[in-house]
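Presented as structure tokens, the chain that follows is alone, the form predicted on its own.
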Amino acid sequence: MHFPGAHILSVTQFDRNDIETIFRVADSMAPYAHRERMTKVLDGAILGNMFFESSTRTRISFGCAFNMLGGEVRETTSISASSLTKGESLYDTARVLSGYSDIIVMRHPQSGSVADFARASRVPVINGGDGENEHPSQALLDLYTIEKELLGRDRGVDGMHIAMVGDLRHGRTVHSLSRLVQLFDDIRFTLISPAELRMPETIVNELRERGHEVVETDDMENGLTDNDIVYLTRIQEERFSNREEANLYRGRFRLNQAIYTRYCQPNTVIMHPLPRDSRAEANELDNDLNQNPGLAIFRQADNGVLIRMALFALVLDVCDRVHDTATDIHWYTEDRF
């Protein structure tokens, strides 16, 4: 695709070219993720973080990541802080807000909202998650950590076993990492879930598609079994119509250090979007795996800067200028943290 100034709305948007492309720049951004060095290759633009939906990890790493480019920040973090609930459409927002920013990221509560949202807007928008539709930064970030989780185990995206675990029907996750890493060749998928809350259908059929095994089953033990990955998801309790329901499947799919060790692969990656739901009821992934080395979900969270990084520097249309605006960092150092 060509980047400069182009929405990033979907994963269908990508090829494998371009997921070098995006992989390359965010291991370009490494020394100033790492406060090794900084850059004000951004300074004086403005990111409009427009996040209409509860979010911690997507909302400020896209705000460190602008700032760690020496751009601003400016932010609305709930519908009910915003003119949407006086009535304003979203193509007014969109026309408004473009005019006071030089990027939007955007999440919504409603699939396909983001879309909408940017075809008004007169700056690009980057889908910060849109109901239980797409979170493209996070596939994107998912992947990033799964070729550098494998690469340390001469292992390749490339034929890899997948298990995702979990509410697979809701979680946007878990949608658009499988779209994404179906450009791969290979891939075994094991979808373990409760029938209700299954993989939706269109996904699966694409998966098979294009060559790719799945195998769903509502058995995590014998689904656990020879994989590479192990992504779990919580249950996406705001997807269902009230929390009862949502309580009907809450703690029915954990992982904790003992079923670890019977099921899995002694160096199996362990990956969770986040946030792990810790409530006793829940505890999809137990505290008692915080030391197991193939817990990456931390990792994750930190490639999640680097990707977002990349795609400012993208679309702004700035990765060969990033350094030429790079100084020392002098008040950061290791021995502080």
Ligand code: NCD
Given for the second form:
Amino acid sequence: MHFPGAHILSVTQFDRNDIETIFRVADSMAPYAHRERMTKVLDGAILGNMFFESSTRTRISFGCAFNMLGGEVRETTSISASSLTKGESLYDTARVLSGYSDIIVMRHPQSGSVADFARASRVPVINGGDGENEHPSQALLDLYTIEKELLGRDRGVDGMHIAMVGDLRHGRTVHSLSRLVQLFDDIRFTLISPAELRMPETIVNELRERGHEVVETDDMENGLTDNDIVYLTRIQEERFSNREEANLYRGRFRLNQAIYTRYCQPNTVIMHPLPRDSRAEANELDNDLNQNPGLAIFRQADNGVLIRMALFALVLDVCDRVHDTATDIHWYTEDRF
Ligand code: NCD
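Please show me the structure of the same protein in the form predicted in complex with this ligand, now that we have looked at it in the form predicted on its own.
Zooming out: every chain and molecule, the one shown earlier first.
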């Protein structure tokens, strides 16, 4: 795809070359994200970071990624604090906000809302998560992490076995990740969920049509065996009609060190988009895995900055100039990575 000026709305926009391009630019961002060097390539540029739904990592890491390229960030952090509660349409909001910034990242609870917003925007828009539909930057950082973790085990993405666990019906991260990974060859997907929370049929069909093996099960223990990657997800409580309904599924699938040792092959990479629900009634990913070297969840979160810097650099067309304005950092930055 042609990146300069493009909206980034769905992983279906990318082919394998595009992924490779994004990942190599992400690699080149490491000195800046790791606070060894700083660049002013986006000095004067403004990001409108519009989050109309809860977020910690995605919002902050998009904001920091922009700052690390030298740009400034303006934010909205809830629907209730914006004019959407006064009945303003997304069209009007997009027309107005796109006059105030050079690029917009947007998260919104409705599927398709970010694409609607992008149609009315005068500047590029990046989807930070639209309802249960898609979360493209998360899928990119997940795949980037998978590649790195498997490389350390002398393996590649082609031919890998991945298990996805939890609320596969509402989880936009697993929707986007499945659609992205399907560009590779001979993947085995083991989809572990309660019957009511299965991966949407259209996605399962797409995976099978592309020649991948898909196993759907509600038997976690059997499903965990023989995987390179186990990707857990949270029950997406905010997508249920009420808390009681979400409670029916909360805590159904849990991974801890004892279960890992018993069922997973040694070295299995454990992933989660975060936040993990650590309340006792859920505890989907136990803290006793924190010392497990296969636990990649914080490496995922770190990689998010590199991927988001790469997206900004590509869409705003500054990849070639990032290093021109680079200088050393002179404050304390040791031992972070
Ligand atoms: C995810 C999301 O918002 O879809 N979080 C994130 O962006 N890392 C997953 C979740 O909230 O469960």
